[in-house]
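This document starts with one chain, in the form predicted alone, laid out as structure tokens.
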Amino acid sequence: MKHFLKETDLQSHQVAEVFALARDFKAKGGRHTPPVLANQTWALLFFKSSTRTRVSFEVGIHELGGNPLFLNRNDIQLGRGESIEDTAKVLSRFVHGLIVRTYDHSDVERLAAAGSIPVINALTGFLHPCQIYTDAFTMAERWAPKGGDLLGSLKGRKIAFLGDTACNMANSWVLGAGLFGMHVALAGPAGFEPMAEFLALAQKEGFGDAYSFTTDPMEAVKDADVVYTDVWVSMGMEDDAKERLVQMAPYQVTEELLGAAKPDALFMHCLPAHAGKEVTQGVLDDPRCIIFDQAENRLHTQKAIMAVLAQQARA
């Protein structure tokens, strides 16, 4: 049984099935999307709140033919003491596929060592590879020649991640930057270099050598073709949010740090932004500003992600 928990889940040759899928549901618009999930119930587990996430595989799910069955830690006996263990094998006799958002990876790989259904990791606080996918489809379709290799197209980029770099997007990164071909310049205060125990999995995977920290934004965006960030003060981070603001304010990307990357660098976050902290205003007015693409594209790249696994259950 397949599942998607990690970015490195997947084959190269199963990467270039999902962005070749994402590029054509895209196009299509969901009106001719070959219904894969007919006759299914996938169940999305969530102990986050979310739009984007919640959404769009919602609405993945519905287009791929199959019925989306969304379920809280409030709706669910887990919520009272059930076993991870027990909710996945009884849920593997209802459902045919299980999208989770957690806070502990543990969660996800749980269900997915005790149950007998795909699981997808629709983020954790350790790492989040549907949006890695999402992130480098958006980047490809705008760098490959128009039917071209999109996969190819992002060997060599550099993107440059600031802020929080011990966070899961940064995680996810690091593994997505290796995977692709790609480098992430890492860019935070002292002491948020990434944790011990992901740098223990990024030199298992073999992608030691795809990241580089630095304290110095400046030095992090050269060369660039990405400006990344993200929230600086994540869900379960409330009591610290004085203290983390102070601390990440010489990385908040303006206009002076997006314009010291390559001229036709883009800029994204994952969302949702907050003006005024991570980045500016002026930044997410600038038209290399793609994150409404990000966006829409998470639509597009789980539902490649969904078929993919789908098919591989089926074999």
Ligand code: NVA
Second form
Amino acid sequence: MKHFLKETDLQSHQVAEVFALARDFKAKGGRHTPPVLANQTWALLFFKSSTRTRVSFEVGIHELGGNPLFLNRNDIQLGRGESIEDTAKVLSRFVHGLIVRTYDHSDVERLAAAGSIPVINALTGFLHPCQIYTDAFTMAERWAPKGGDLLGSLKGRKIAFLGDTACNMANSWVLGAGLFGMHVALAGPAGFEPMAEFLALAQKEGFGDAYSFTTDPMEAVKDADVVYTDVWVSMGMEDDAKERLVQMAPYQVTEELLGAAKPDALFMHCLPAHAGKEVTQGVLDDPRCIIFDQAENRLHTQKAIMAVLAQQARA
Ligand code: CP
Ligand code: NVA
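Let me have the form predicted in complex with norvaline next, following on from the form predicted alone.
Let us now look at the entire complex, which starts with that chain.
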């Protein structure tokens, strides 16, 4: 059984297929995509809030001919102590795929190990791979000539990731940079270097050189093709909010910082954004800001990921 729990879980031909399908799905529009999930139900099991991920998966499953089933952890017996393993085994008897948003990354690994259906990581405290594939696709749309080589257009590009450099998005960007032949320059406060547990994974994947860390935001944005940020207080980090807002203030993406990147650099953010905190309103209003293309592309990219996993599950 094939799962998508981290960026490197797909083989290289499947990565290429995801990008090609996403471009095709986007060009054709929702109602014209092949019904690869016909007569299937895919469940979304969420332990955390979501706007983009929940809506794009629900709409995407519908557009692929399937039926989405949203399950809030607290509404099912999992919230009252039923085990992850029994939940996976029971859901596997009813549904054809499982999309999970949770705190502990081990939850998605345990669901995948115990069940018999594909599991997709829709964000853990450790990684957010659906977002990275979408973001890379969104960049490639800008950089590849029409009908040209999407993945090839990413090679050698530099992303500056500013702010909470120890969060799931920063981790995922290190894996994404390694996978797509890019470099991510992380700039955040001392003490927010990628955690040892994550570095062990990055090194195991051979991506130890795909990132650098600095406390100087100007150094990170120099020659960057993309300036990227995320919230300073991720879900689950609310107790540290006050301290984080002070520690991360020097890493706010301002017009000055964006202006110090390449002249045609893009600004990206996985969203939700907080104007006046991790980014200024001026940057959000700048034509180089492509955050809503990113949000839309969640739909097309995740449909492509589901189509590839469903095809493999059938094989
Ligand atoms: N970027 C992202 O995953 O957004 P949501 O939390 O709204 O799903
Ligand atoms: N780092 C953020 C991403 C939200 C999409 C969080 O985990 O809350």
